[in-house]
Structure formats: structure tokens, C-alpha cells
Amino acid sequence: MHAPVIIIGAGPAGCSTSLFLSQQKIKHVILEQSEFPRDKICGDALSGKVVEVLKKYDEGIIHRMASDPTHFLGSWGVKFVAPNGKALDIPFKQNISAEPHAPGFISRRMHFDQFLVNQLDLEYAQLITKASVVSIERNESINQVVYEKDGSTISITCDIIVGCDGDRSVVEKHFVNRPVAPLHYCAGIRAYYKNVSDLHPQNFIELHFLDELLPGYFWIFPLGDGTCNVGAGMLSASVSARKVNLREQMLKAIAQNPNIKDRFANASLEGKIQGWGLPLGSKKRSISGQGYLLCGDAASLIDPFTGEGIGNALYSGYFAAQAIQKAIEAKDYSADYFALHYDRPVYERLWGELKLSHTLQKLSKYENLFNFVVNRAHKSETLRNTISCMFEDLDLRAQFRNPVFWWKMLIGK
């Protein structure tokens, strides 16, 4: 069996690639090792970039999400809590009355990924679930993928293979096999808690920058079913250097932190505390080559500061489909062609944000600096509005790299 394109992984990156390939009427096969609905360890936050990409495909998708608050809870902002315990509410939009729906959502990955799979156009996409990839080989100009399903071993060839299979991607391992870089990798754990109190009325996500987790944070993200996604993340290099046990630190914060413990007094853990790795986009890498492309976590595109990866995964799938369409027309599947038509537009769109987030990640390890910024923002409405606008305007966010910005803050302007 031969297909022009094989996508490995049907998560957000894989579904995004499929949706936009279908728009171009390009037939393709998706191999997914699980069966839907299936869970995925994640923070469950869907940023404004998720909304942006899905609107490029079909604006109706966002309206369907917004009309189902049980599975897609609209979120209007973020609460930053400094190490000194002072909190700062930052709305994603200044005038929410003018918005038809929330700028972001929170949704369990079991629901969101199933929702995306339901959007696939089966006229062009053949989804094969419970397919475990055994091997990938490239012979001359053809990729050969061997996978197992229901006890049978099946071989399929393609011109282009798209790795959307997350951290420890089999596609990345075959074509690149980069070692894990602890300075560009984050460890995370996640759990679900019922009956957490004092949640924001506009469903703000909460990032608590506890001194024992810097550079990293403890989070509380409300969900529409009355539970909260609760977790902690920290740079792997710092976890190793300081011998931090993330599970212990998360439970300690829930039990002892004065700003957190009372809110969990009547809360109960649902299920297990689970961990996973986050390959960060804090370093530019080659994300394609001869006959292949990497998307989402397989391409290490997670935001270094917030840990958000779904929006970047969807964007990479969008650009992958564009590059594939051009490559098929040109009959050119070379590394140079994909570097120009895939790597370049991905980083033109995302690198400014990723680079800035890496700067913020490095700044966040300085507890006194974080406390200072939040204290200043409490006193200055102008600064609060500036930080809020930074969620909408990348040029404003870039002020964090400008020494003049810090000087004005220091002198109170």
C-alpha cells in the first residue's frame, strides 16, 4: 500500500496537519497507536493560538466549542502569583463585552483530541487506530513504515512522513535521534482534583511561582465539569541539580502553602498523579529533512515559560500541510526544500514568542525580581494594562527584553 503522506500520531499536531491537507484535497494515512477516546497527560489549556489556527480551518469549530462549556470551559485571563504570595489578575482581552467567545479554553485532552478527530475529513484522511509503528526505513526516495495492528504486521510506503507522535517520537528517533537536553526540557506532573475552592469567576488559569519550583510553577486550571487540572512543572536541569521531587513539592504546596492549602481543604484527588516530559522550544532546531517533517512536541515547540504546547502543535501542522502541498506540486521532497518551506515559516511565526518566553523563563528563577514586578503592577494600572496587552501584541511583549522597560519600572514610570 502506498500513500502520498503518512502522519504518525493523531493528537493536535497530527489532526491539524490532516485537516489542512484535506483542504488541499491531498489523501493521507494517519497511524495512531491508541484508540479514541484516549487520555493524554497535559495541562489541558487551549491558548489563543489554538483558536487562531482552528479559525483558519473553520470558524464554526470555535462556536461549537464555545457552546459546550462542560467540555470546553472558556477562560478569560491568567492569575500570576509571585513567590511572596501576591497575586496579579491579567485578562487576555481588555474589553470582554465585545468578544463573541472566550479567547482561550480549558478542556481535558480526552475530550479535545476526540473533538479534533471528529473533524477529520475521511474522504481524504484514512485514520488507523491501535497501530503501533515497528520500524521506519527510507529507501531511495520512498519511506517505508511497518506497523502492527491486531496481531498483524503491515507495511505501507509514502513520499512524505510527518512525525506528530510527541515526546520521544519514533519519527524523530529514526531520522534525527537528538539526545534530551536538560536545559531545554521540562519535567511535569498533573492530577485532577474535585471541589477546589475560590476559583476565578471568569475561569482564569492560575500560575503560582513558588520559590521551591523556580524556574517553574504550580498551576490550577479549572475545568467545566467541576474539577481542576492541578500540577507542577520545572526545568529538568534544575530538577536534577537541586534533586527536586516534583510530586512531593506539589503535595507539599497543597498541604502547607498559605495561599493554596485552604482552597484544597475539601478537595479530593481523582485518579493518579501522572508525569510526563515537555521538550521546550527554547532552542532552534532542524525540524524537517529528506522526506519527513516533525510537528508539535516531536519538533520540540513547547513554550519555555508557560509550558503550553497545543497552540504551537496546531500551527506546525498548519505549516506542514502548506509545505507538503508545495512539495507535491514541485515533486521535491528534499531537506533543502522543506527547510525553506516548512522550518522557515514555522520559526518566522513562533520563534519571536519562543525566544521571549525563554528570556522570561530565565528571569523567573530570580524570586526577588518576580516579586518586584508583581508589586509594581499592583501599584500601576498602566503597567497592568501593558502586561495584559502583551498577550495580544508580540511587540509589547518584547519590551521584557528591553533594559529601558526595566529602568522605567524601577523608577516607577
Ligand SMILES: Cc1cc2nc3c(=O)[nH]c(=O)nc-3n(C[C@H](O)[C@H](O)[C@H](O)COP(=O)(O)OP(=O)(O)OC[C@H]3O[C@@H](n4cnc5c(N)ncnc54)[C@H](O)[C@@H]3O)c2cc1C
Given for the second form:
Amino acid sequence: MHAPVIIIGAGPAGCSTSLFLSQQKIKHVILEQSEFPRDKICGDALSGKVVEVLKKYDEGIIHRMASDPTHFLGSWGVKFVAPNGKALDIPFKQNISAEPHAPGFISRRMHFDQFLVNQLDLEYAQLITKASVVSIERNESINQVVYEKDGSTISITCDIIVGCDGDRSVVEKHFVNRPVAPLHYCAGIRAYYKNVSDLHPQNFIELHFLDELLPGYFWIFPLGDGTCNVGAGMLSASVSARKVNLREQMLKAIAQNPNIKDRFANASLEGKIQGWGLPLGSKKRSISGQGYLLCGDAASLIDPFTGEGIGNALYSGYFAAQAIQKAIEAKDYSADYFALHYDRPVYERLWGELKLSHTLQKLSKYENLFNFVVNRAHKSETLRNTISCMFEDLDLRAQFRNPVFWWKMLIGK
Ligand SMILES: Cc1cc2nc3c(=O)[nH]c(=O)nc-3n(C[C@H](O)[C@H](O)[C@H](O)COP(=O)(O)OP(=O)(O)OC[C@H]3O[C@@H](n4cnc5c(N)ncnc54)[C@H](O)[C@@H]3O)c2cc1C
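Here we have the form predicted on its own; I need the corresponding form predicted in complex with this ligand.
Next comes the full complex, this chain leading.
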């Protein structure tokens, strides 16, 4: 069997690539090792960027999400809690009543990923589940993909492989095989808890920057089914240097932290606490080559400050489909062609944010600086509004790198 394009992995990156390829009427095969619905260890927060990319495909998708609050809880803002325990509520939008739907959502990946798979256009996409890719070979100009399904080993050839198979990607391993860089990689754990109290009425997500987890944070994200996604993440280099046990730290915060423990007094753990890695986009990498492209976590595109990767996975799928359409037209699957038509637009869209978030991640390890900013923001409505606007305006966010911004804050302006 030969397919022009094979996508490996049907998570957000794979589904996005498929949806936008279908829009261009390009037939493709998707190989996915799991069967849906399937879980993915995640904080389950869908940022404004997720909404932005899905709208490029079909505005109706967001309305379908917004009309199902049990599975897609609309979130209107974020609560930052500084290491000194002071909290700062920052709405994502200034004028809520003018908005047709919430700027972001929280949805279990069990539901969200199934929802995305349901949107696939089967006229162009052939989804093969329970198909685990075990090896890739490149002979002359053809890729050969070998996968196992139901005890059989099957081989397909293709012109272009799109690696959307997440962290520990087989595609990345075959073509690049970069070692894990602890300064650009984060460890994360997550659990589901029932009956957590005192959640924000507008479903703000909560990031608690506890000093024992810097640079990183403990989170509580409310879900529409009465549970919360609770977890902790920290830069891997710091986990090793300080010998942090994330699970112990998370349970300690729940049992002992004065801001957190009372809220868990009647809460109970549902299922297990599970961990997975977050390949961060704090370093520019080559994300394509002769006959292949990498998207989402396989391309290491997670925001280094917030830990959000779903929006960037969707964006990379969007750009991958555009690059593939051009490459098929030009009959050019070379590394240079993809570097120009894939790597370049991906980084043009995402690098500004990734670089800034890397700066914020580095600043966030200074506990006193964090406390200072939150204390100042408590006193100044202008500063609170500025931070709120930063969610919508990247130029404003860039002020964090501007010494004048810090000087004004220092003198209380
Ligand atoms: C603890 C934690 C919390 C996080 N919280 C958030 C958050 O709140 N918000 C956010 O935006 N991001 C969050 N992220 C990041 C987010 O989960 C990822 O960035 C996102 O899932 C990337 O999507 P993807 O499609 O690239 O990869 P994945 O979602 O990992 O999908 C990869 C797919 O490939 C399949 N696959 C893998 N190997 C093979 C193979 N050999 N053959 C066939 N199929 C294969 C897998 O089964 C899977 O379906 C978090 C991550 C972690 C670990």
C-alpha cells in the first residue's frame, strides 16, 4: 500500500494536520496506537490559542464546545498565587459581557481528543487505530512505515511522514534522535480530585507558584463534571538538581499548604496520580527534513512558562498541512523545501511567545521577584489590567523584558 501522506498519532497535532489536509482535499492515512476514547496525561486546559486554530477550520466547532459545559467548561481567567501565598485574579478578557463564549475551556483529554477525532473528514482521512508504528525506513525517495496491529506486522510506503506521536516520538527518534535536554524539558504529574472547594465562580484556572516547585507550579483546574484536574510540573534540570519528588510535593501541598489544605478537606482522589514529560519549546530546533515533518510534542513546542502545548500542537498541524499542500504541488519533499515552508512559518508564529515565556520561566525561579510583582499588582489596578491585557496582546507581554516596565513597577507607577 502507498499513501502520499502518513500521519503518525491522532492527538491534537495529528487531528489538526488531518483536518487542514482534508480542507485541501489531500488524502492521507493516520496511524494511531490507541483506540478512542483514550486518555492522555495533561492539565486539560485549552487556551485561547486552541480556540483560535479550531476557528480557522470551522467556527461552529467552538459553539459546539461552548454548548456542552459538562465536557467543555468555559474558563474566564487565571489565578496566580505567589510563593508568599498572595493571590492575583487576572481575567482573560476585560469585558466579559461582550464575549460570545469563554476565551478558554477545560476538558478532559479523554473527551477533547475523542471530540477532535469525531471531526475528521473520512472522505480524505483513513484512520487506523490500534496501529503502533514500530519502525521507519527511508529508501531513496520513499518512506516505509512498519506498524503492528492485532498481532500482524504491516508495512506502508509514503512520500511524506508527519510525526505527531508526542513526546518519545518514533519519527523524531528515527530521523533526528536528539537527547533529552533537562533545561528544556519539564516533568509533570496530574490527578483528578472530587469535591475541591472554593473554586472561582468564573472557573479561573489556578497556578500556585510554591517555592519548593520553582521554576514550575502546582495547579488546580476545575472541570465541568464536579472534579478538578490537580497537578504539578517543574523543570527537569531543577528536579534533578534539588532531588524533588513531585508526587510527594504535590501531596504535601494538598495536606499542609495553608492556602490549599482546607479546600481539599472533603476532597477525594479519583484514580491514580500519573506522570508524563513536557518537551519545551524554549530552544529553536529543526522540525522537518527530507520527506518528514514533526508537529506538537514531537517537535518540542510546549510553552516553557505555562506548560500549554495543545494550542501549539494544533498550530503546527495547521502549518504542516499548508507546507504539504505546497510540497505536493511543487513535487519537492526536500529538507530545504520544508525548512522554508514549514519550520519558518511555525517559528514566525510561535517563537516570539516561546522566547518570552522562556524569560518568564527563568524569572519565576526568583521567589522574591514573584512576591514583589504580585504585591504590587494587588495595590495597582493599572498593573492588574496590564497583566490581563497581556493575555491578548503579545507586544504588551514583551514589556516583561523591558527595564522601563520593571523600573515603573519598582517606583509604584
Ligand atoms: C502533566 C502534563 C500537563 C499538561 N497540561 C497541559 C494543559 O493544561 N494545557 C495544554 O495545552 N497542554 C498541556 N500539556 C501538554 C499537552 O499535553 C501536549 O502538548 C499535547 O498533548 C501535545 O499534543 P500532540 O498531539 O503533539 O501529542 P499527544 O497528545 O501526546 O498525542 C500523540 C498521539 O500519538 C500516539 N502515538 C504515540 N506513539 C505512537 C506510535 N508509535 N504509533 C502510533 N501512534 C502513536 C499516541 O497514542 C497519541 O494519541 C501537559 C502535559 C503534561 C505531561
